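First, one chain by itself: the form predicted alone, in structure tokens.
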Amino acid sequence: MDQGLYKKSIQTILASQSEWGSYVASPFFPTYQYCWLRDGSYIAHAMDTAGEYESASAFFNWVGQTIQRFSYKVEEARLRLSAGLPLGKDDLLHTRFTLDGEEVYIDNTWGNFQIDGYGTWLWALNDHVKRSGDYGILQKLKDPIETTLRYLELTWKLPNYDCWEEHPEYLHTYSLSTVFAGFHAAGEMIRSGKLEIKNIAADVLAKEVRKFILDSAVKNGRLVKYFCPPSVNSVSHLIGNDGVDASLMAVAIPYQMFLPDDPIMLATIKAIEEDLFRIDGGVYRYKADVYYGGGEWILLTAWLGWYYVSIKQFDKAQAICQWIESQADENGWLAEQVSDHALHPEHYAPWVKKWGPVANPLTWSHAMYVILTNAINQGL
């Protein structure tokens, strides 16, 4: 491993976190100034894995606070849907937040509704308990965990943006399994008597999720990216059209609805690898990415070898892990994706003419970088 680009991207997660405990997702690219709970969320993950407990504790404080600045829209949404009358892209809680936690309105046109972040973060604060010890932060936490649960029990089933911000007509296999994962967390707090939530059955919940996943995201064996919401009367509710998404390895890993060696999982990561793992490369989002030409992500790349960690395949995982760090530039930044072997090249100007070049660095990626390295080095 090298240590130099390890230490490095500790150091560029921590000087990516805000004075309020966000994480910026990217410092020098204009588009990325705000702060997701999706990547957020991992780049904590990625702190607490290295030992780095107190940046992910600000973080998730960042995050109990900010999600009950605008907890009553979880209440007033729940009225609207019971009258049946149509909720609005700002009715719902968002994404993404300003560094100091307000809401984005620049966009307009940018989707706000994705719920994944959501669960994600439950995730990985039930995970940064265990690692670092802090039980104490579930209490401090305990009105902004419960917001969450209800919002996401209101939510789960209605059709939302995927976590490449795409697709709003539709439900999806990653951003459920976030559900799945949130809920399933949720469980284990409460059942460590450390954390006390009445009336909302995380792990009922957590059981009907995966059931919904087995009943309509499963198709030839494999999961399936994206399929129609219940409402919607189609011959099949499968849609899964477009090929597999690299974010079906997250159902495994980190989130356990499938083991890594469940058939499905397995059928899913050979269509992973088939379809989107250049060999000696890296690892493409989905076959039609069009964004920057649709280049090789390191942030996915990451997540395949941490999938081979998980299933004891290690000098696969070492392989992937000697790619990333041969595509750290002079700064030792690692970019959000690497253009060289693009799937439409023919793309990639027209973004870099609307946003500037790739965005670099990318938190996220120096994060999953870290969360593999620490991965390798546990395993063997």
The other form holds:
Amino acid sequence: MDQGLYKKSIQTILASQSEWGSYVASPFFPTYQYCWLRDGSYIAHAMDTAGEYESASAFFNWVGQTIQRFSYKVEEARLRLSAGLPLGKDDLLHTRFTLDGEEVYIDNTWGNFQIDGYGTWLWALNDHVKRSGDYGILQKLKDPIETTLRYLELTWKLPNYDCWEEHPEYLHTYSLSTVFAGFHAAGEMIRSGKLEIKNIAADVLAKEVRKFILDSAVKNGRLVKYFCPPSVNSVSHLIGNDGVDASLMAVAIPYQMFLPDDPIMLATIKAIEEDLFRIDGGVYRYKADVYYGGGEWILLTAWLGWYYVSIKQFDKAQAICQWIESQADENGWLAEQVSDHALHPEHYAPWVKKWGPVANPLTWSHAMYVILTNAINQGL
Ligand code: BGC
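Moving on from the form predicted alone, please list the structure of the form predicted together with beta-D-glucopyranose (BGC).
And the full complex, kicking off with our chain again.
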């Protein structure tokens, strides 16, 4: 492990945390001047693995306040859905917020409806409590936890944007694994006796989501990236996209909807290794990725290392860790993606023209490096 890069990563994360507790996705990339629940939850988790509980706790408190600010939307959305009325793009909870917790309206084409961050924060919060022993935070965050559960219960079968903010017309296996983990985490928090939430059967919901994935998202023995939502009165609905997406690793690690050595997971990882992992290099998001030409993503590469740790293939995890370390720039920063071996290089320049150079540093990249390093060191 490169002690220098590890320390630099913690510093970069701390420097990216606002006075309100939110983490900026990338401090210098204009389009990422916000806090995404998705990125932020992994960043907080990284800080928990590093024993930086105060930082993680500040983030969870920020999430709680932010969710409560917009919690009125959940009941309104429920009423609209039960009256058969359509939902507008801002009728649901957003995926990203300004650092002080307001909704972002700068680009009204942005796909705000992404459910995954809502599952991820519950998962990360539960893990935080177990590591830090700070059960008191559950009492404090009882209302936003409950709001999140009601929101996920209402929305998990609705098509929404995936974790790459694409394909709003589908249901996404990755996103549903976060929902599974969120319900499962809530079940655990409730069973611990430190959180009292009535009328939401979190464990039952977790089981339903898992069954739904088994019935809908497994094709040729492995997981698919996305699939069509069930149509009313139809069960033979779920013909999905065959392409594999690197985000599917999350189904095993950390969410454990399927265990890392489950045959479905082994087949899924094999497809990811074959299609998306450049030997001695990094991991791509998916084959058709054209964002900045579709480079190798640091955070996904770390994720594969994290998976290898979970199946005790430490040599592979170490090799990945070293590759990531070799990608840090002269400032000790890890970018979002590395473009030298892009899948579709002709798409690189148009993105630079549109939004400037690739986001660097990306706080989430540093977070995943921290998570991987601690997983290797702690053997989990
Ligand atoms: C990625 C998202 C991420 C966001 C901020 C987007 O380009 O697709 O997964 O949350 O950047 O880092």
